[in-house]
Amino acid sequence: MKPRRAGETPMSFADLHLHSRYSDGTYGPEELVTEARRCGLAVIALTDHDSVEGCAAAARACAAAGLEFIPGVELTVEVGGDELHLLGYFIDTQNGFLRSRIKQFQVARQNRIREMVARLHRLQVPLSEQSVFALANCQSPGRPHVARALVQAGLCRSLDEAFERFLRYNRPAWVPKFKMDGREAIELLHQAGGVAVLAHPGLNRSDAVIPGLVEAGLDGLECFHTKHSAATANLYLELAARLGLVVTGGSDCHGLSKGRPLIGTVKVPCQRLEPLRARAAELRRAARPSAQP
């Protein structure tokens, strides 16, 4: 019998997709981890939207709190026209080619924040571009803090009517995401040590493109997740076991952005942890050294 890890039991849960304040989600870091051991959680990921920044302070709250912390990210990539995004398990956070890439997606974002605010300017609509910065506060923006500045300057009553209004797809100030191809970003996890994994299948209806990423290098499927109901878990349980898939799952938490915080809702038995952990240390051995950025 394999010896328990620090903070795990017989029945111990890990949450493995969250956000912090580092991309899209409105909790830091430490406030994440306290969110952890009032939900009873035992290991948790921080797969922050383009960004690791958060990682060495959740790794350090993690180990002051007696939880396991494994690093991650989420990335948005396109594959066959469709847009997926892939989560990243045990990545180097220091690797330098990751680094480099990260700080172009990073640049994308912020660009595209730029050309939302344009958009809303030729509206007539007066919000600053330097309020959306400011309220983000990260090197990750996304929609969710121009529609969060829209109602903090009061030009929009709600968060779901500046999504309404302006930012949904084909309304008026949306912008499309930069996307990179699905197989390179397979690439770019692996030569970080990183396990790839396709986040939340059963809300992309793209079940077709995911055994040509399984043949590119593919590792996992994201089962468990908050909008998927038991009989898509179990779809997707059976595809990953069909195709030799690793299984993960979380609540993809973003704070209070999204009314009541998420995080344990969605409660991985820590036992379903090992063969990521396995799969994660082969992709290690693999790896290239850290390129120096």
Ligand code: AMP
Contents of the next structure:
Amino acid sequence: MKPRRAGETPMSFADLHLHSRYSDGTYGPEELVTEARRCGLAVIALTDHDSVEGCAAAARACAAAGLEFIPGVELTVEVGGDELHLLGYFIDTQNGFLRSRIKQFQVARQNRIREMVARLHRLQVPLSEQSVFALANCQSPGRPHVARALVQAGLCRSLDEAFERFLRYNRPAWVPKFKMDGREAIELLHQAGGVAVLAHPGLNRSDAVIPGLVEAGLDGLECFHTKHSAATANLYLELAARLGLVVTGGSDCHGLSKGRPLIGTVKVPCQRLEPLRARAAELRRAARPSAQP
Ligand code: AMP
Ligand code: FE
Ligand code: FE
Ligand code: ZN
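Okay, that was the form predicted alone. Show me the form predicted in complex with ligand AMP next.
Starting with the chain above, the whole complex follows.
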């Protein structure tokens, strides 16, 4: 019998892909935990883009609500010229090297906002830099904050308009994003005790890079995701089994979507977390050998 954690019942569930207002989500960590309770989850992971800023508050809120919290992150990486997202689970959010590399992501994101605003100014769109940073109010701002600030300032009628006119790929205020090399990112997560999982592979259309990432130490595949069909999930379940990778899943909730949050709509049974936990324990032992008696 596997030990059961607080809040877990034989049919308890985890949502391992959630964003908060510390990146491009709209819920604060506390609100996410309230929503997690409402939909009966036993375990959640916060996986903000290039940020762990919300993890401490989420951990506190989970502890108070009797939920298990897994500290996570979703790193923006580049592999073979393509942007991919790499999830890290059970990371030590205090790890110095992780924090310094995350800082680098965040400085680049803040500079990117400045460049987007400068491009808007060249297009005679008078959005103030300060209004974007004030609205984002976090270390890891992105295009959704620029879009919201454009709407708030009355410069666009909707977020869709903001993306369509200015922010979408190759639109006039689009600025490329800083990406970390995929192999380096896997190492970075590992040295912080984190399990490295390829996010939503079904959205990437770059399965050819997976074997190389596995060679570089990739631990898992996010098989269950809001935008994966059942057939896609099955494809990656088979691939994970073939390559000896752990399986994860989550909703990728960013807040309200068509009036309802996605949290809990994609969830994995807690029994499925055992290989992920086992891999995290292995990495922790390797990362901090002196901590073991
Ligand atoms: P960034 O990381 O700054 O490039 O922003 C990416 C985020 O922008 C995505 O996670 C989405 O939340 C959002 N996004 C991207 N494209 C659109 C779009 N066409 N309409 C609304 N939101 C979008
Ligand atoms: Fe996002
Ligand atoms: Fe993603
Ligand atoms: Zn995500």
